[in-house]
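Shown here is one chain on its own, the form predicted on its own, set out as structure tokens.
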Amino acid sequence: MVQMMGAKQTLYDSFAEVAKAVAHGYRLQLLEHLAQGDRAVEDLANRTGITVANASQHLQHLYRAGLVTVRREGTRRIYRLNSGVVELLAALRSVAEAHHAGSQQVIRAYFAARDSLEPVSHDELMARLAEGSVTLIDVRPADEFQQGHLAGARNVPLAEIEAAVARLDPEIEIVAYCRGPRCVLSFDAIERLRARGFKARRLAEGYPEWKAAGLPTGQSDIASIP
């Protein structure tokens, strides 16, 4: 029994080590950006705007708690994230939407507030997809885009919009995804189109959480809009 209780607290300590990990908003941030693709130290620096030294920091924590690995590639050290950890990021987002007051003020003063339509669900995107009766827009990055996106989608960054729009059909509705459910850059692109008289809608979740469903997914096979 004592060997037993041992084992026990030694799990639990390893459970609250993966906690502690992402107990950090840029940790969160870091692996958000990882769950687009693998990111050398120096680029994930880059996109959370802290420094190289601060970044590798972090990731030294996410890596010994088993959430990263990490590879050589010359002198750069590129990371990917493992698997699991998607869902364990949208667990922990799902519970403090639910019940933490300052997540809860900030959904509702500044994204119900900029979008009150109900996303679109990945049930209703894939049927809707099937019959062409949409248009599907990834707005993050071009570098991201090409690491992977929804299959059918077409790369429209945010800073593209407005060239875009005399190419896009304003008789079909479009759907926008980005990095995840509370990625701004879906929220502006549905902003600027529906401002432009374009019908649009966010879908539900980001391109993660539709790999992580398995999904289908495509590379960099589906060109930007030209």
Second form
Protein chains: 2
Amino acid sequence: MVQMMGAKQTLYDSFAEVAKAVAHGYRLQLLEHLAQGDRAVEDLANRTGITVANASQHLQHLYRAGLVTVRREGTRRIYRLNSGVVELLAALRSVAEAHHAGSQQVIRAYFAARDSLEPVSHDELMARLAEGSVTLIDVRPADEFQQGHLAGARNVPLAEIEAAVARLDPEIEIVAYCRGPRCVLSFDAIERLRARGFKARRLAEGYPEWKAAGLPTGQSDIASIP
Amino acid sequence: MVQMMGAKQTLYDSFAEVAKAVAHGYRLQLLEHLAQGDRAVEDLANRTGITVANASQHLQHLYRAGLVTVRREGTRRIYRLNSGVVELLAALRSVAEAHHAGSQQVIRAYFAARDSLEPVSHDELMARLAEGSVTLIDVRPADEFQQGHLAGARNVPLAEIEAAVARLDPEIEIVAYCRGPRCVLSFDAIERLRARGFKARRLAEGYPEWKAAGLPTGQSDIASIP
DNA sequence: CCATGATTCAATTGAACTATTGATTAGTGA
DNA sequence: TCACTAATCAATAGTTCAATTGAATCATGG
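Please give the corresponding structure for the form predicted in complex with the DNA, as opposed to the form predicted on its own shown earlier.
Zooming out: every chain and molecule, the one shown earlier first.
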């Protein structure tokens, strides 16, 4: 790599810099949280369980690579995902799940029994929502729901699902979604709902993918940053 | 990263391993060449200008990440791109060109004057080919053309373009393409053709993207491996 | 079965990356 | 202005990664 650096070489190196930014477990986690909505450094650090200083440096790495932007809001800095990043992560996940042995192994270990919950596609959900034949629930925490959610969804955080069961119509099929295709919240929700006799399925993707596809979303008008 | 490693953590780490594989200039170059067709190690080393031993190790890195597969053919090993990788690279390029300062700078430096050559889209090319109103030329070297090319294309390697000019109809507009959206071959071809009074434009993408989109391709029945 | 060509392997060196620590900057409100 | 909170910065040590070199495989053809 220490060479004369022709045009080609430098362009590939530049693209590689962007790839390096997504080539770390913590940064992928940060990006997944940012895909749910804008977030401050400390908030992200708490959600991911890494120290503030470390999160700060990883976020700056993402910033230099052009994956996020920052704005100040009083004493905190709010990071936001750039356009195209959700698609990049989707392409990465797709290749990993299709061909990478390590990823397949982890998925088999943690999602094996659950893959029988045949998921619902975007198109199918749109059609069923139009005819009013499903109840759509968002099982993410309330603050994430408030920052943005699928149009027509009802927030039922996983923690409160047992209590909410009483208010759900057992005759109507339930579709649950959460942060993304490999987020465990909705897997758990489906299992619990089925255990109570509900007909429940899982949306194949999460809120970020739905939004990136340009499908209808809603947003609560409550203060966006917790 | 040295932690208890929950399900989430290990899955993100796994995805990060795949991302690491594309996070190197040489490996991106190798992937671009593999996107043109299957290639042996030495061949790739020659095309990219890196040593055989180094290329071998990078290719094994790509293999472990699930981006390529290998088969033996006599004494050589032929590497092949896995499905979905072209899309991953396209997503990476898209984010880099939209938001990464370094990439934008390189592109401005090397492609600035050339971006005025307003490119042709897949759809537009399909339509124009159907009505027979363009001559489509593939300006890659002959061996790459043989391994696969757009249906209806004529091979005019960049090196022979001056000689081929005589055989082209000056009344019909020319569309040129090569290895990908940032491959310089077709930029050069357009410039030379225009200098000779031809009406010439560039296909926005290259052969790999066309093929990945499922559009019609052709292949010469000559020995595939040089 | 030996020589050859293609590729991989193993060991080494230097460079780059990551997490941690403690100090520092920057805004906010009393 | 002072204390307080949020975030970044700077230095460090441990770890991983990359390129080079030369030796070792492994299939092929005489």
